[in-house]
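The chain below stands alone and is given in structure tokens; this is the form predicted on its own.
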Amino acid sequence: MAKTLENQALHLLGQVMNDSKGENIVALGMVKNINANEGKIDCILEFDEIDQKKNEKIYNDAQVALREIPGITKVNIITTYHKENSENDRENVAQVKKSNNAGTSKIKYILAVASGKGGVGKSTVAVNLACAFKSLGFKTCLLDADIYGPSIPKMIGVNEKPSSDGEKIETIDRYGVSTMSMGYMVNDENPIIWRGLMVMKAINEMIDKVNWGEADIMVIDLPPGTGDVQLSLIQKINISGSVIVTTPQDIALIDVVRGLKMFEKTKVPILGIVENMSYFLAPDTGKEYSLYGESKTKDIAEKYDYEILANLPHDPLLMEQSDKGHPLTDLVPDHKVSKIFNELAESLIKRLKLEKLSNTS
């Protein structure tokens, strides 16, 4: 059944046409994936240009079309975009990094903390991981790209934009990590409504045209689940590795399978998981007490070959700086969970490295 409606909707997508270049947008190869399960049909749209206009046309062309599938009661596109430089046009993108200094280009490393689902603490776990790396003595850049709900800003006390001088935006250093996020652009009460057009602008923009400079590596804040955001950023630069956080609830975990296999599918290294909250760490004394019964985490990484890479506690003393604009692995690198991120950031860093030189040999 899922089949014939998959069938139905290429037919249907191949009557959207894309005017500027006088063909059907199936014939050009911008229908990169068709799924229909349940009454649900999800699809991705490659473009290969930006231009608003012109691709919100075929966004709502393409809606309307999968529309008339009997049975169908959700369409979700998700759109990408991506373009093939030919050899002038990489000598030019080349040369304006060199001379900008702009773009990603001079980072060793750009890891990904991810998860399938939100409220696992994916944020805390990013913006001390990358004061980990710091204490290290690692350049250690960050990037929050949950364009929809940006935390980064509050996690790390920062309430000014960013300068510019009108070709390239500096980034806001804090607590000796470079960072960047769209939390920086808008106002907090102000809610970001964007199609996955204006989505994957945004995430070029913080890309190319932020002055990152030389790093050893970056940490990658990105929103939960698997949609437009992930697949923009997967397509637009080499991710080195990537983290899946997770709690040990079974609801969570559901969504960690979906996260992992998201990975898989767009051929970036899965590193390992990542269970946060998997104990309450009494502060008086320093007593473990379970929050969630037994963790199936485990017999999650065992089923899919994975490791998990760290156990973080429901820490008091975590949540109380986080919310307080001062990661706990700057302010107290002594403290028992500041070790944990230590000694994660040390693991990840020689697993990059393997992971380097595996795919150099």
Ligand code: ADP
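None of the values given here were measured: they were computed from a predicted structure. For the two forms, the rigid core is made up of the largest set of C-alpha atoms that agree within 1.5 Å on superposition. Numbering follows the first chain given and starts at 1. Compared with the form predicted together with the named molecule:
- Relative to the superposed core, G71 undergoes a C-alpha shift of no less than 2 Å between these two forms.
- Once the rigid core is used as the reference frame, the Cα position of L352 differs between these two forms by less than 2 Å.
- Relative to the superposed core, E38 undergoes a Cα shift of 2 Å or more between these two forms.
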The other form holds:
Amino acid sequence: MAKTLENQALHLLGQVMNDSKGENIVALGMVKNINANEGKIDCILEFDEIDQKKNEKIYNDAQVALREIPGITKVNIITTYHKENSENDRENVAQVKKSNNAGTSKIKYILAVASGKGGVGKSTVAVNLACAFKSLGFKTCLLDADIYGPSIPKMIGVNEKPSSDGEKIETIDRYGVSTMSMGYMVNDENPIIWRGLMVMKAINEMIDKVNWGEADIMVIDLPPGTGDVQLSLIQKINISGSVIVTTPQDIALIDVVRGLKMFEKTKVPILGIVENMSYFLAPDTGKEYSLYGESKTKDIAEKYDYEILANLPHDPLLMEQSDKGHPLTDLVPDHKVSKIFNELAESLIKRLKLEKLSNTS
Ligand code: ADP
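In place of the form predicted on its own, the structure of the form predicted together with the named molecule is requested.
Then the entire complex follows, led off by the chain already shown.
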């Protein structure tokens, strides 16, 4: 029974055209997997180009086609991006290295916000830091390079698509910060799977095709861990410095050390560690409570000679406003947490300036 459904699905998808290639998506090998079970159909579609409009049309056509199957009530299409390494691609990669900072050349400092694992508050720190830099008077950009799970659009309340003249893509301005995220460009509620050279392509698009213009500082929200995005960015642009976000829990700390080592190897200066959710800040009394017992961040920082630049509390308002798309540093600038972000931003600017001086002297 299920097999027949899968054959039916394949037949219907065979009528979905990829207009620019003049061929249907089955013949082009874009349909990677179909699985039908109890009224639900899962399908993997693989794209080799980041063309939002075109891909969206194919995605929607495939949805419509699969819904035609009698008995199917749920269609789940997962999008992946992958391209085989061709001669052409290898040339493109070589050019990327030569193009040297094309899209971000007018930005003075580039700060990467990294973490060993997800869920430690890396994006929260990136967004609130960007707003803090802006409130200190710096012209600020924010690049959400977490292409696998872009969370910045939600955190700053962006639902619209960036405008483009076909050549350059315009940033979206929120809270006085120029922002860009892969979440603006690909329309998909499912996690996006990027593989191989498509990762580099996605990063290149966000650096070169975006009209970043002039700015004092760019904050980059990296994906957690160490992977292709980090390497692509390091190859492509000069990252002035990085901060590593962690929580006091042991598991995150082990990963953080791995993160630190990667940056050391690639010669991106590590400006320090930000410990998030270090303690709980009671909203009614302002009293501080320890959450995880003794933190191990200090031991690691000492062992590897990195400074802990800030200890951020677990704060319900920070989370609540983040979920609503409003960074706390912008909403309540004199909140205790906002003040910590402002101090962190000031300290980072000083460190970035010192790094620049030591590189030019
Ligand atoms: P990451 O980018 O590391 O995956 P996020 O920044 O997306 O983590 O944060 C994960 C969740 O934790 C979000 O719901 C966020 O609002 C919440 N969060 C992060 N930092 C704090 C904090 N200091 N206090 C309260 N909630 C926080």
